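One chain is shown next in structure tokens, namely the form predicted on its own.
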Amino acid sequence: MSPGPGGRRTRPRSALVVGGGVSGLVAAHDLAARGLRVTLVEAEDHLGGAVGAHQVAGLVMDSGAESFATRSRAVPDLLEELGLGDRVVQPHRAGSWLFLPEGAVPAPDSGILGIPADPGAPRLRTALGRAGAARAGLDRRLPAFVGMTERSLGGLVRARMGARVLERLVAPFTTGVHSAHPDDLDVDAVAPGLRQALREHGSLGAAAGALRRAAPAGSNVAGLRGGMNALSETLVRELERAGVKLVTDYDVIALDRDPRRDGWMVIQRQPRRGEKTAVARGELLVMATDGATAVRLLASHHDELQRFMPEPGPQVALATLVVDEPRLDGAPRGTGLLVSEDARGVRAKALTHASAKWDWVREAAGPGRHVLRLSYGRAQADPAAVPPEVALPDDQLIRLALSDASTLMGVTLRPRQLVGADIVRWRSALPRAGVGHARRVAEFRGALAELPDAAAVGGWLAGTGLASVVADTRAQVRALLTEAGVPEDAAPSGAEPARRTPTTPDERTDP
């Protein structure tokens, strides 16, 4: 910001948010709450990003995130602010399963990330075997410092509990959730507080159990009745009510400083509909795009940022099947399964039995009707490569999903039982939190601090999951406002009527 009279810095009155995923919506919400005039631009024709909805067989289901981690108050606090606190629901306690080379076995029902609090639990005997359980049991007798210098999740688990726990319990979890092997994941990024808990409790199992018990909901995850898509939809309504200008179909081609207002401005790629090229401005800037876009645009103002260009995240596809099959009423595989990379005959990396996991889905589906959600897209040796299953046309992927669901659930599902199906595809929806992630993020933000009045947020910095993204976004926006001299008690002033362009009669806020 430019100095005001007498050399004092003038307080900013406007902000520009680039990106309309959940991080961009949260950033715009917090900026508007502090009294700034906010403009948000989004390249797609919808808002919400990976927190959206789609309709399958008459059911409105989440098209991306379907739950949030309960390890912190970040998401629950936001939901309370938005009036959604009474819609928070817990998953059914049927437990999840693993699909290993020998078939389906129960997964750990304690701990986190597949790390068992008690590796000697009877339900894990098949997965670990006698030798694997004995090796894992050494964790309680090893000094707490063993494995403490390991930076990857895989290195820590291997040092404390051995290879059997790593490959048969933890790896199916991380490849299913993060599309990455534990050796490729930064332990502090994917399991915040785990190493500190190890210091306090003396063993990895005890640490994992303590983090599980500390979850406010008493469960690793929670959701919203009706789906997590309600979060993005409610944020959009609140932003419209606050007078935030929401602009979709706005593909940013350039980022520049505004010489007239000493702020930021972005220029739109030539619109498809013949309109003139549009410019959006703000005195403060929040980049809430994917990592590649953020680095490309910001590096034009600071060359050092170019070295932080992230590798592309894996492309994933979600196949949602609605089937009529009363034999699934008993939830034969609990709330779903995570699939080992070593398993044969199945190409999916995970299956969620949504109508067994969430009571609201079961009630909406009705008796004998079930919703199965299969995830495809394991990490490839070439990060830019498209996983072969994801490359399949929709109709072929649906047939593959029906076959995989039959194998995983242990119940033959035939095409005539398929009531409806849909495929949702995501590019770079699961950014990699590789070893050294926290250090690289700190270095990136240190370099970004040399640019005036700018911040960057999103999953590529915060890590996978709503809890991480929401907490990081709100912290970065608070820091940006503090640096700019915006007082915490600043009240919204003169909110303009909601403006959203372009608008069509059937436009929705979800994908």
Ligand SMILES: Cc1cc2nc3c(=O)[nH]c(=O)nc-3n(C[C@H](O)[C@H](O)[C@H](O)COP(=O)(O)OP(=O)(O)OC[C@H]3O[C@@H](n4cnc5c(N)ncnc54)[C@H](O)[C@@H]3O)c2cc1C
Contents of the next structure:
Amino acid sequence: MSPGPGGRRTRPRSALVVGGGVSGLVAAHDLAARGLRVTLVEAEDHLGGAVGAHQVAGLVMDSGAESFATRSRAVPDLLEELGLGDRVVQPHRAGSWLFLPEGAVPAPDSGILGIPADPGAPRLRTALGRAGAARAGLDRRLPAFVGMTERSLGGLVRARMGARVLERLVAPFTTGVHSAHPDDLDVDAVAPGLRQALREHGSLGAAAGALRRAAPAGSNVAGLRGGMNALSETLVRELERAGVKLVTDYDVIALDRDPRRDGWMVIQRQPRRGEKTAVARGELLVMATDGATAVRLLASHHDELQRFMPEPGPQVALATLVVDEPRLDGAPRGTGLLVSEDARGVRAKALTHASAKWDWVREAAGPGRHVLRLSYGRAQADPAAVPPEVALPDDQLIRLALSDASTLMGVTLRPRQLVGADIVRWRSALPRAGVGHARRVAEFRGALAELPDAAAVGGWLAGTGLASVVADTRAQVRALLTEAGVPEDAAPSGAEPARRTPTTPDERTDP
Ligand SMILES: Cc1cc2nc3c(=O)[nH]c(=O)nc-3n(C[C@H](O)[C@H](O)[C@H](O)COP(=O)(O)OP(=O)(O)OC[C@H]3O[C@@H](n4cnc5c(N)ncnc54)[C@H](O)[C@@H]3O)c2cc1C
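Would you mind generating the form predicted together with the ligand now that we have the form predicted on its own?
To see the whole picture, the full complex is given below, headed by that same chain.
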């Protein structure tokens, strides 16, 4: 390893992770597995970030992520390692729907990101219309290079399949999942491998179909019985077992260089006495927070990083409703719907019929009882603005969600049928992978290399979604350890008993 600011040439033995979402937990797991003493500091009083749980009408449900993309082995391999492999479940194959200005129509079931493998499929006729379907069909006859230089997902789809496919099929998908229009999304960040598949297969439809077929069991996503929150819970248990020190409820506002040894520390300043107490130390640092926090904290050690300050991601709210309504037993909208921005009378951007999508939710809810998850918060012209629905007080948002659910499901749901409801709000949890994202990430990491004992991970760099976040975090941690000269086969540190540090000042002591 090149000497750090302290001129260190010895092998590091400790690491500090800031942020306890899934990226921070995975980073801490991999650092501890390579024999380092690890301290993780998280601002909230719980760990897991956007992979967590909440209770609604007695059911334990995911409060954020509820599935993972199966396009890569990143998440399945991690789940196997954690002993969760036998809890992996496939969603019900009832298909999903779109809510367009004309009403609800079945969504393409053969491609990815709303891009149909077969735009001529009869189920898409209403969504595309005759002219739209004819334009989309051109994709098969255009030379493969058409659209290849487009950097945005929107540009690529428009060039190959036309505006109708873009606005009717793909935009509802990306606004529902990424809170952004396809024109504002980097194709390589949100659809890794798509342009390569286009080169190989000659058309966008064939490329989307090939990526879809590459997913096991023909499904793009999988989940865990009991919910994805089991991933965070199991990671935390593993960290405790490995002796990782977990400091929760501590909002890191500054990072300091450790004057006693090489490396980093989080200090608590005690203004009255002018003293500083170290809350956590580590020779290596992994920043696993949102982008704005990571850039702010790191830039005080390397000014150049300041220019990578990301725009705030959209604020989103998730309304979970549990309703008694046997007419929903037949899953009238399959696993759920994505809502076109042009549709009137509905303000949700997506609805997941969780008890139709996942058998374990249906079994937990019981006959005639249903779990509906509606998400709110479309991207605003001013990225700092709070979307109007997200700004509503909980009771009003629950009323809106019940009304939206009635419209979307085509079944009137009355307040007396509501057995329970909960609102979860997320800030900076869905960072946008805008056009040029991959290049900016490479430049940021190039600049961060000036701090050879630090790495940065998380959705704001990897792209939203567990598949991207897990794969990127593990790769970054591996690279940091290699750079630091930690051998591959370093033995795990002798695990001390688990320590979850409470947050009273006296207990925030030097590890
Ligand atoms: C509602 C919702 C639904 C989603 N659904 C899916 C899905 O179904 N499938 C999927 O693959 N992905 C989904 N995602 C995306 C996925 O959850 C995220 O990409 C992933 O969890 C991001 O992990 P992360 O560690 O980068 O960030 P986060 O989970 O945001 O974690 C960052 C952590 O850093 C902490 N932190 C911030 N500042 C500080 C500080 N100063 N000091 C200490 N700690 C700090 C935060 O408190 C937080 O815990 C969803 C996201 C949301 C919000």
